[in-house]
Every structure is written in C-alpha cells, then in structure tokens.
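First comes one chain, alone, set out as structure tokens in the form predicted on its own.
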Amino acid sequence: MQPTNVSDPKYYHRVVDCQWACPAHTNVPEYIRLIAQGRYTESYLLNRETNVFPGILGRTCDRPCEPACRRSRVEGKPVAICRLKRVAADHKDEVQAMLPAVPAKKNGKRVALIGAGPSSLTVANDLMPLGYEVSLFEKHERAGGLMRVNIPSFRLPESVLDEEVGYILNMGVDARFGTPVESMRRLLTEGFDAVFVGSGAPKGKELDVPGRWDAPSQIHIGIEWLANVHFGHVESIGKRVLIIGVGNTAMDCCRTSRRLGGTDIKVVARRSRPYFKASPWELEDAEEEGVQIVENHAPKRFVTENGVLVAMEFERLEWTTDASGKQRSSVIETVAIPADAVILAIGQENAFPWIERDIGIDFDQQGMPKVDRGTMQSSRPGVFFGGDAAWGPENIIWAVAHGHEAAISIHNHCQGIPVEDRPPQGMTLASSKMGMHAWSYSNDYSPAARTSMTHAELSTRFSTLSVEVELGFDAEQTAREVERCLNCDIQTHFTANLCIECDACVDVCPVNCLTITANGDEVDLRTRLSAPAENLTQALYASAELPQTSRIMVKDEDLCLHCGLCAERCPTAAWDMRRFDLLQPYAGRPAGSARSLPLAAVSA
C-alpha cells in the first residue's frame, strides 16, 4: 500500500462515522463536547452551521447518523446524538443577534423560491447574507412546508417550528404566503435570475382495489388527512381505525387517530417488520400508545354496508425465497378486519401540473424532473429542484442538505460561474496534547448504556394534540449520554520518522487496530493484522516506511476507539491525537471562512 494521504479532507472525514452519514455533514462530535462543557449556546450555533433546524431536527430528524455510530461496535446500541441536539436547542440562550448579518445594500440579483419547506429555507438562509432579493413562494398562510403540515405537533411544538422558521423570515425574504406558482412559464417572465423549486412531495399515493370509492367520507390519503388535522379540518375519528402502510407517515396518522378518539388502531404492513420504513423508535412509540402492528397482510377491498364502510379484507401472506435470492408471496389465506375509517399511508408523490412540459424542463416518464444531483440544477438553466421535490420523498436533512447543494449552484449561476465549479472542502487538524500524558477532551471509556427518553405519561399526552410526548433530557440524563461519544474527531496521527517499533501502541490498544508488519498489497494486509480488518466501507491507514526496519505502520480504522492509550504509551511521541475539523463550504464562503460570530466570542 501506498502511504496514507492524511492532507485529504476526506480521509479524516470518512473516519468520523457520524459526521461522514450525515446528509449535511454536521460536526456532531464537537457539538456534543460543547454540550458536554455545559456550552449550550455555542453547540446550537455550530449545529445551525450545516443543519439549519437544530430544534425541529433534534426532535424529528431521521438520524442517519446514529446507525454509523461508532459506539454501536461496542456495546450494541449508538450516542443518542438527535435528542442531544435538542438538549443544545432547548438550552440555548437567545441566538437572533449572532446569526449572519444581512447587507443593507443588494447585490442585484433576485431569486425566486417555490415552496416554504426546509430546502427553500435553507436556500434563503444561504443566500440572504451575500446580498441577494429573496421571494418565496409558499401556498398555505405560514412557513414550514409538511414540517407544518404533516408532523404533528406532539413530535414538533409550533414554538420550535416558529422560531427556527423565523430566523430565516427575519433576514428580510420576500415571503409571499397563500400564493401558490400556477404557472412557471409566468413566474419565468418575471426578470428572476434563478428559481429554486422546493414544493415537496405534496401527493399522497392511492390504493386502487374494490370498493374504494364505495364510502369515501371514510378512507382518507394520510398526508392530506394529517394537514386537515393541522388546519382544524378534521377534529374526530371512528374508533376502529387501519392504516395502510408503515412509513414514518404511518406512523404519525396512527397516532394522530389515537388522539382524535381511536380505541382500536391497527398498522396493516404487507411485510415483516425487517422490511418497515419507519423509524424503529416510531413503532416503538406508536406501540406504547396501544396501535397494533399487522404483518404480511396485503389489502384486497374494502367492505361495505349501503354505503357505509364496516371492514377492509386483507390476503395474509407468506414470503418465501427461490432459487435466485428473490422473496415471492403466497396467500395463505383472506382475512376481515373490521374498520370505521381507514387512512392510507402508502407513500408520497410528487406533483408538477403548474410546469409546462414545453419550457426547457425535461421530465422522466415517472414525471419527475431531471435534476443533476451534484448541481441541483434541471436541464433548464437557472432553475434548480431540492428537497422531495427533486427525487421524491426523503427526510429532512437531506433537504437541507440539497438546499445548500442548491444555493452554491445559484450563487455560481448569477455571478456568471459554472455550477459543476464546487468548492473544495478544507480541514484544520490541531494537536489535543495538554502536558506530556493529558488531552483537551474527554478519554475515558464511559460504559453507561444508552440514556431512555422520558416521555409524557398515556393519560397526559392523549389529552390534547400539542402535549410533546418526549420530554427531553434532563441535567443528569445529558451528562451522563455525552461520555458515551467516542470522540471520533480526535484522529490518532502518526509521524512514521519518530518510531523506534517498541510495539508499545500495539501492546496497549484495547482493540488490537494497530500492526506493525511488511507491506503488502491492501488485500494481503487486512488478513494479516491484529485483528482481521473486515469491514471493507473504512480504509486501512498506512504509514511510509519505519527507519529501522522499513515494514509500515497499519491501522484499522473501523476498530479504533480514539482512546489515545497509543498517543499516552508512545515513548517518542509519534502518536498524537488531534482534533480533526471538516471545513465546508457553502454559497459565497469557501471552506474555512466565518459567517457566524466565531465561537470564542459567543462565549467571551
């Protein structure tokens, strides 16, 4: 193997597991150290940096990060980084006068967005600062998209919705509410110079089997059902309610039913519960609350009774696996389950009948636009799609995510650069030592087990749509969670010339991740270390050449606890553990620069 190029921003990045899944990207290890210190304020500013809705996230995010981490590999179960998010959020003090400054003066250039959802939001957060006149599009009376609309408010509080949404109102958009975009055709003569489109997923997908249309007053569409909720629509429920699907969607509409006066709720899955969509902490609350999950049953029709629907049939399955790998069904047998309403929750698509087909914007034959996911751009120059909007329904990271991808591209595209010129990540790596066997984090392995939510007790949540069922960590709770981070971000760092091959690094470490061996071809090395390098996703490091007998230094990333017992064992220093920091760019800003009040600052 050729040495490790450690000066490549993505070799440290890829070793920070969390941080690597995270659709934006967001420095969790460090946002987590700052909680840890108590400094609440600064670890919401830096969470705000890259995800924009620290407080709407920390309650509802998807949490990719969490399957990455790398405390699962120890003890089973990963940092609750999402609800320690929130902890910054709800602790924080007030923010408003630290976030990026908006220039008196316009840069002249106007950028229409459509749809007020977290990728339209993260666009004007971008843009707003470098001068730009921002006009948003939203068809409902308020910001907030389907976080607004489609997550109830026992998930996310209004007050958070509110406040994070209007951090981003407040810079001074042009926020155009109750006016949907008719027409893009007739948005496009309005001298913008770019258009993002960020109209999400508003399309809920149908169930075409008999009798649907025979008692339609009770089979519902679930996100069209939870925005009548939301808007005051719809304020009961039949008591024998079936949801149809176990997406996370699923699983807000089942627990919505519970609280508009549902006694028997049942998700119906066509699957078993390996192949659900939903979050595993979802079923989990949906279960607590008394739904019942259905398994390996597919819908057949639906029964009723001069007019009035009584039951819903259902063909139980049995999956099984041929000769080639593939999972084929059988019916075992019909079932009746009895039902007074029944929500579809099935899957969201998108909907696009206000874009003329003859304007510049190609479609796909599943009539979805053609986007450049490294752009954001469509095959019409100057107008871009993120969100649920781009490629169908995700979560809301990765909204996020594609609206700062989107925001580079526009700010490229209106000062006249290409929109493929992306601007390359950076890093800082700085040493962690304090004294000769002492660091600037936290090095103890906590063994403490992964800290419960407190959640509102049954009596008190079912009361009222808006009592938040989980209540957050307290003082002790986070405290306690923190010292579970294994610091990923403090990278071990070897200097190959001040070895002497003692093997004391190799004797100490607790997970046998260090060897010191011949080099060899990647292959050959990963069987012949310490302990065999199997997980093939995280790269070997590789040192140059040891001076005394030329065999390489080799480590297994994918087992490394960042401990630091090989940087306090070295007798020559060779080992230093330094704190590794990904640096991003955004619209305007290469990576490295300041847009927000520097940290030190914030706490002076």
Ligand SMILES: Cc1cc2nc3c(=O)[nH]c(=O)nc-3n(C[C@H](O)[C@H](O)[C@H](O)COP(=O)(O)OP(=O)(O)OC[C@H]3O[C@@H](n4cnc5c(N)ncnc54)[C@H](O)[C@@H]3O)c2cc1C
Given for the second form:
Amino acid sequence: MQPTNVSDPKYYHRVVDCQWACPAHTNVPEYIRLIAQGRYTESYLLNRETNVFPGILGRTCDRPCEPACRRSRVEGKPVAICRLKRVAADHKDEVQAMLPAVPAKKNGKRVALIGAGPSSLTVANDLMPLGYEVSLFEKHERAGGLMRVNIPSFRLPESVLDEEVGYILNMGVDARFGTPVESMRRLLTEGFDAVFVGSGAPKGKELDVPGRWDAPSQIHIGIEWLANVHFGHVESIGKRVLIIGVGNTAMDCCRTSRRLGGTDIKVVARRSRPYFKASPWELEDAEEEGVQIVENHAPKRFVTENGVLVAMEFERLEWTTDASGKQRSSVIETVAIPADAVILAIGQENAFPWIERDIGIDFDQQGMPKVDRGTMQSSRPGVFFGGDAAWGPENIIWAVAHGHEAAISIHNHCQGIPVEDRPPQGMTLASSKMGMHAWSYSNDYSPAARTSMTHAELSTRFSTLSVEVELGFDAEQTAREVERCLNCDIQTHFTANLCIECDACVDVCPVNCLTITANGDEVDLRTRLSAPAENLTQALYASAELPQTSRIMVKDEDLCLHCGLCAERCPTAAWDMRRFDLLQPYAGRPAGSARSLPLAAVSA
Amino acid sequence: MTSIAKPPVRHPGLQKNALGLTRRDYEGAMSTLCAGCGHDSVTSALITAFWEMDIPPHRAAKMSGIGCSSKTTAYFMRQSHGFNAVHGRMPSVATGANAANRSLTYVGISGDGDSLSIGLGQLCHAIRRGLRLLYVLENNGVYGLTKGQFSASADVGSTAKRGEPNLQPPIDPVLLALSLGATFVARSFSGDKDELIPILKAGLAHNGFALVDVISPCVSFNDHEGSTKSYRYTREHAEEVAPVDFIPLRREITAQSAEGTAMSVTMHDGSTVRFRRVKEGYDPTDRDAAYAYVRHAQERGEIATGLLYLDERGFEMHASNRTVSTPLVDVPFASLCPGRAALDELMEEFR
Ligand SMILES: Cc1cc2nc3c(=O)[nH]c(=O)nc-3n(C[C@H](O)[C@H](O)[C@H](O)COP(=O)(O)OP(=O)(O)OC[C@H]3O[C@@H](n4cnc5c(N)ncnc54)[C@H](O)[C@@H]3O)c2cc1C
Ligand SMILES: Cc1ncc(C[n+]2csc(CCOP(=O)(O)OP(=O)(O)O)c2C)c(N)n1
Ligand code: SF4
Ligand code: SF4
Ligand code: SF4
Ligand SMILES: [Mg+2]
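Which structure goes with the form predicted together with the ligand, now that we have seen the form predicted on its own?
Full complex below, order starting with the chain above.
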C-alpha cells in the first residue's frame, strides 16, 4: 500500500463514523464531549452550525449516524447520539445573541425560496448573514413544512419548532405566508437573482383497490389526515383503525389514531419485519402504545355495507426466495379485518403542477426535476431544488444538507462564480496530550449499556394530543450515555520516522488494531494482521517505511476504541492522539473561517 | 503506567485455542514498565507461546526474582501460580516448587542482573540440576530497575547513558549454559517475535532446563547511541543462525510445509523442532561447534540468534533423582512421610 495521506480531510473524517454518516456531517463526538462538560450552549451551537435544528432533530432525526456508530461494532447498541443532541437543546442558555448577525446593509441580491420546510429554512439561514434579501413563499400560514403539519406534536412540541424556526425567520426573512406559488413562470419574472424550490413531496399515494371510493369519509390518505389533525379539521376517528403501510407516516398515523379515540389499531404490512421501512425504535414506540403490527398481509378490497366501511379484506402472503434470490409471494388465504377507518400510508409523491414545462426546467419521465447532485441546480441556471422536492421523500437532516449545498450554489451563482466551484473542506489536527498520561478527553472505556429513554406514563400520554412522550435524559442518564462514546474524532496519529519498532503499541491494543509487517497490497495485508480485517467498509491505515526494518505500521480502523493506550505505551510519541476537526465550507464562508463557534458562548 | 486498564472488549475475530481461550485470556495486569521496554514484548511473546501451546493458565507457575524483568510475571496469565523470590534466588524456589509438583509448567523470568550477578551461582546449579523450567533471561545489559548501572552482560566498550564505557568483560549466558551442560540453549530478540515465539514454545516442550537469552532493550537506560543492547544495534548486528518452527505432536505434520526446512529434530514427547534455516557450517546438535560458533560471532561483533544448541533427549531433575512419577503433592501424606518407624528402619541400613 502507498502510505495513507492523512492530510486529506477525508481519511480521518471517515474514521468518525457518525459524522461521516450524517448528511450534514455534524461533529458528534465533540458535541457529546461538550455535553459531558456541561457546556450545553456550546454543544447546541456546534450542532446548529451543521444541522440548524438541534432541538427538532434531537427528537425526530432519522439518525443515520446511529447505525453507523462504531460503538455498535465494538459492544452493545450505538451511542444515543440523537437523544444527547436533545440534551444540549433542552439545557442551553439563551442563544439568540450568539447566532450569526445579519447585516443591515444588503448585498443587492434577491433570492426566492418556495416552501418553508427545513430545506428552504436552511438556505435562508445561510444566506441572510451574507446580506441577501430572502423572500419565502409558503402556502400555509406558518413555517416548518412537514415538521409542523405532519410530525405530531407528541413527538415534536410546537414550542421547540417555533423557537428554531423563529431563529431563522427573525433574521429578517421576507416571509409570505398563505402565498402558494402557482406559476413558476410568473415568479421568474419577478426579478429574483436565484430561486430555490423546497416544496417537498406533498402528495400521499393512493391505493387503487375495489371499494376505495365507497366510503370516502372513513378512508384517509395518511399525510393529509395528519395535516387535518394538525389544523384541527379532524378531532376523532373510529374505534377500529387500520393503517396500511409500515413507514414513518404509518407510525405517526397509528399513534395519532390512538389519541383521537382509536382503541383497536392495527398497522398492516405486506412484508415481514426485517423489510419494514419504519425504524425499530418507531415500531417499539407504537407497540408500547398498544398498536398491533400485522405482517404479510396485502390489501385486497374495502368492504362496505350500505355505504359504511366495515372491514378490509387482505390476502395473507407467504414469502419465499427463488433460485435467483428474488423474493416471491404466494397467497395463503383471504382474511377480512373489521375496521371503522382505514388510513393509507404507503408513501409520498412529488407533484409540480405549478412549474410549467417550457421554462427550461427539465423533468424526467417520472415527473421529477433533473437536479445536479453536487450543485442542487436544475437545468435552468439559477433555479435550485432541495429537500424532498429534489429526489423524493427523505428526511429533515437530508433537507438541511441540501439546503447548505444549495446556499453555496446560490451564493456562487449570484457572485458570478461557477456553481461547480465547490469550496474545499479543511481540517485541523491538534494533539490532545495534556501530560504524561493525561488526555483532553475521557479515554477510559465504559461498558455501560445504551441508556433507554424515559417515556411519559401511558395514562397521561393520551389525555391531549400534544403531551410529549419522550421526557429527555436526566443528568444521570446523560452522564452515563456520554461516556459510552468512543471519541472517534480523537485520531491515532502516527509519525513513522519516530518509531523504534518496540511493538509496545501492537501488544497493548485491546482490539488488535495494529500490526508491524512487510508491505503488500491491501487485499493481502488484510489477511495478515494481528486480527483479520474483514470489514471492508473500514479503512486500513498504512505508514511510510519504518526506519529500522523498512516494514510498515498498519492500522485497521474498524474497531479502534480511541483509548489512547497505543500512544501511552509508545516510548517515542510516534503515536499521538490528535483531535480532528473537519472544517466545512458554507455559503460565503470558506472552510475554517468565522464560525458561530462554541467558543463564542464562553466569552459571552 | 497507563492512565487506564486495558478495556475488556475484544476483537470478535480473535482465534481460540484448543481450550476455547483467546490470547486475551492469557493476559495479566497492566504493565508498569517504561513504555517501549523490551520486556513487555517478551511478555507478549510468552502470552502467545502459552496460548498456542494450549497450556491451561492455572496449570502453569511463573517464577521470578527482582528487577524490571522479574516484575513481568504479573503482566501475563493472571490465573497462573507465581512466586516472586528475592533477588537472584528464583532458581532455588523454582527447584522447590518443581520438586513438589512436577505436573505444572514452569517458566522463570529473570534479568541479566538477577541471573548473572547476584544469582549467578543459582543459575549455574539450576542448569546442572536439569530443572525443568523455561528460563527466560531478559537481557538489557543494565540493572534497569535501579536506574541503569552496567550489568555483567554489558559488552566491553559499550557506553552508559552518560557516556562512560564498560571495562569489565561480559558473561555470556549462552556460552555459560553451553559449558555447564544445558540441553536447550537459545538466544533471541524481543523485537523479533517471529523468531522468539517458536523458541519459547520449543523451550516449554523441552524435557529439562531451557535457557532463552532474550536481548530486551531498556528504552530508558540503554537504548542510546553507543549501547550494544539497543533496538537499533541489535537489529543491525543480530545474525539469525538457527531460527526454528515448533510443531506440537497433535498437529498434523502436513499442516505446515516442511519445504525449506534445514533440519528436523523430534523432541522426547514426539513434537518436532524444525530448523527453518541453519547457517552454513552450523550444527545446533553439536555442543562444541555451537560454542565455537557463538564465540567467533562475538569476536566479529555479531550476535548469533536462534535455537543455538539442542539435545532433544534433555536432562531432567526428577529423572536423575528417580522421583516417583506422581507429583509429590499428590502422593498421600502417609506414603510421602511414612513416619518414625520407617525412618528408623532406613537409618538402620546405614549403621
Ligand atoms: C408523517 C411524517 C413524519 C415524518 N417524520 C419525520 C421524522 O421523524 N424525522 C425526519 O427526519 N423526517 C420525517 N419526515 C420527513 C420530513 O418531514 C421531510 O423529509 C422534510 O420535512 C422535508 O423537508 P422539505 O424542506 O423538503 O419540505 P417540507 O417539509 O415538505 O415542506 C415543504 C413546504 O413547502 C410548502 N409548499 C409546497 N408547495 C408549495 C408551493 N407551490 N408554494 C408555496 N409553498 C409550497 C408546503 O406547504 C410545505 O410547507 C416525516 C414525514 C412525514 C410525512
Ligand atoms: C539483595 C538485593 N540486592 C540488590 C537489590 C537491588 N536491585 C534491584 S533490581 C537490581 C538489578 C536488576 O537487574 P536485572 O535483573 O538486569 O533487571 P532489569 O531491571 O534490568 O530488567 C538490583 C541490583 C535488591 N533488590 N536486592
Ligand atoms: S487507540 Fe490505540 S490502543 Fe486504543 S484501540 Fe485504538 S489503536 Fe488500539
Ligand atoms: S510503541 Fe511507538 S515506537 Fe514502539 S512500535 Fe509502537 S509506534 Fe513504534
Ligand atoms: S527501566 Fe529499562 S528495563 Fe526497566 S522498565 Fe524501564 S525500560 Fe524496562
Ligand atoms: Mg537488566
């Protein structure tokens, strides 16, 4: 192998599994350490830098970071990264004064944002401090998008949403609520320098089976129904409720039904559990509330009597894998499940009836806009897409990540820089050595199991729709959970010419990460290390030739605990534990330039 | 000292030995030696050797004297028996232990100070006695624990950390053992586990006293320019004369290719020592030739390493004493100590 180039930010970034997996690349281990030190405000601001909505995401994030967390490869479940984020948000001080300032003098560029969901709000958050005049068009009366009208308030309290959306709107955004954009052509004549489409994927999918239209008042489309609940148009539902589909929307529908009078609630899925789209924790939360999950049932028809829905018929399926590895179903029997209401939660679709097809914005055959993955730009220069509007339904954190990228593009576009010119990422790497065997992080390993979230009592939970179910971590829970983090950003940094090949590091490593051996290609090296390096998604580090024997130091990053023992046992400090900080560029702010850094909070 | 104990988590892909144990089950307390001390590497090599030999930790006894080297018995096999004797007296205590319980596997860890100064007589007699013991002499040319005074293994001209040269001629434990009739004499280097581990394994299988002199640099007091026991000096001057592989009896011979093997020796228990390579003109079964070679290498400024001399029949204390095969600890008290009448009867024979 060639010696690993650790000055490329990508190498160490990849080692920080959670940060790598986070679409916005939130610096998880650093914010967890700040929480551990009780520096909640700094932790919040560090979060906000990348993910903009720490309080919201600390409750609702799809958390792609957690399945990636190294801790789960080492022992037990991943660190409760998401719920720790909420701790920072719950306990922070007043942050308004520490948010990026917005100049009174504008830069003369006007940007239109369509839809007030998280993607548009992120664009506004990034552009307002640069002096842009931002107009936000939203068909509803309030901002937040699906976060407001679809995510139920028992998961996301309105006050949390209002606060974080408020930080952005208060920057002086020209918010035009109750103003649907009905013609893109017309909007484009209004002289905006750039337009961002963050209108989401607003259409719930239909289920076209017999009887669908026989009792329309009892059959609902999930996301519409949730919005109607939010607006108070719907206040109750029948006792026996069937939810068709088993994704995130289904989970919110079943739990909301439970709060509106449903007593016998079943979520019915075509497939079996391992194939469900809902996350395991969502299923757990629903089942805790008495919702029943029915597997392997395919909807066949609605059964109505005298115009009243009484049941739904399903085909019970058995799934087998054929020779080519494809899953096939066969029908075992037809069953009818009695129902007073059915909610369809089988997915969302995009719809852009308000974008004319002859204005240079190209769409594909599925009716999706053609959007560049790197720049978020459509085929019409100056028109950008992001969030669910770009490539279909995703989640909040992806919407935020898109928003940051789109803001960079919009800034480039308005400043006459090609949108393809992406500002590079940077990094800093600083020793965390504080003394002989003292580090600036807690390097001891905690064998504690993942802290589970405390929930409100079932009895109080159903009294009002908005009683928040999750109570957040208390001080003890927080203190325990932060110690489970392995500090993967504290990198094992190697200086080959200092090594005297004493083997101390190799011998002490608890998880056999290190090997000193003759060089070879990666495939070969992976087979002759201290322990087999079979996880190909994890990098091998290879050093330059060692001075005494010309062998090389190889590290399998896979299970490293970042315990620092290699560095503590190294006589020459060839190994050092160094804190890696990924510097990300934002619109108008190259990597590493003025940040709303946690430190700002210290001096305040 | 490290700031933390070694975390208990393990690599899930760790191999298990015939007892179902991983290498980590053979570990001990965290080392308190200086970071980078050669002795820690030897500890690690011992862990591997015992693990690969499938020796149950509770059936082994770790014996030592005084010194950084002697401290290391605490750093491996926490479930084994152990005795930390006074300075240089480990061989006597080991003799007693072995006399009482011949069924344990004995490993003695000593240093060049512990063995060649205060304990020189003890070492000599243990060799003569044929004590069945793997004797690991962690040789760094200094008294590490007492801050780096020259030991009896320091070469003439080798300098101390402050620059003054050693004037007294060294005692070479390999030549000493050869001249005293040892049946297993090896030298290796803490920084070369590929060479060291098979030697340790062969030593554990040897039926008698097995001396392994391991150059084990003291990073704190003897790893400087001018030292002849530093990592760099040893790497530059070590000459692998007779590296071996050790193949225990129960392993299929076909498991490892014999190709390139210079010479095979079957041990008393049927296991095999394969000389991976033997330096031209070197015969590891010829005591005089071995002695001469090691002497000449020394004169050339080279350090001959490998299993330098092997008499596969061994020579063992219990055999020469014709002790019962049952370990004395297991012999019922009544027959072990048959009482006054039996003693009187015995005494009668000598009157
Ligand atoms: C029931 C449900 C639960 C969910 N739960 C989670 C969760 O727990 N965690 C998570 O991460 N994600 C969740 N999601 C997904 C998440 O809400 C979305 O991915 C995210 O909100 C998308 O953001 P966005 O910026 O693309 O737009 P959206 O949030 O979809 O907002 C789009 C906005 O644009 C407005 N708009 C649309 N067309 C026009 C127009 N022509 N003119 C003006 N305004 C317009 C809409 O009114 C809306 O306010 C959930 C989704 C649903 C349906
Ligand atoms: C009877 C006695 N004399 C002297 C000492 C002091 N002393 C302690 S360790 C040591 C030398 C150890 O040298 P070595 O065996 O080479 O071990 P190292 O520390 O180098 O591994 C001496 C002289 C002692 N502990 N006891
Ligand atoms: S920090 Fe060093 S000793 Fe600890 S697990 Fe990682 S490589 Fe091993
Ligand atoms: S402990 Fe340090 S000097 Fe020793 S082998 Fe490891 S990196 Fe090299
Ligand atoms: S003083 Fe020398 S021999 Fe003792 S622990 Fe330190 S390095 Fe090892
Ligand atoms: Mg010594």
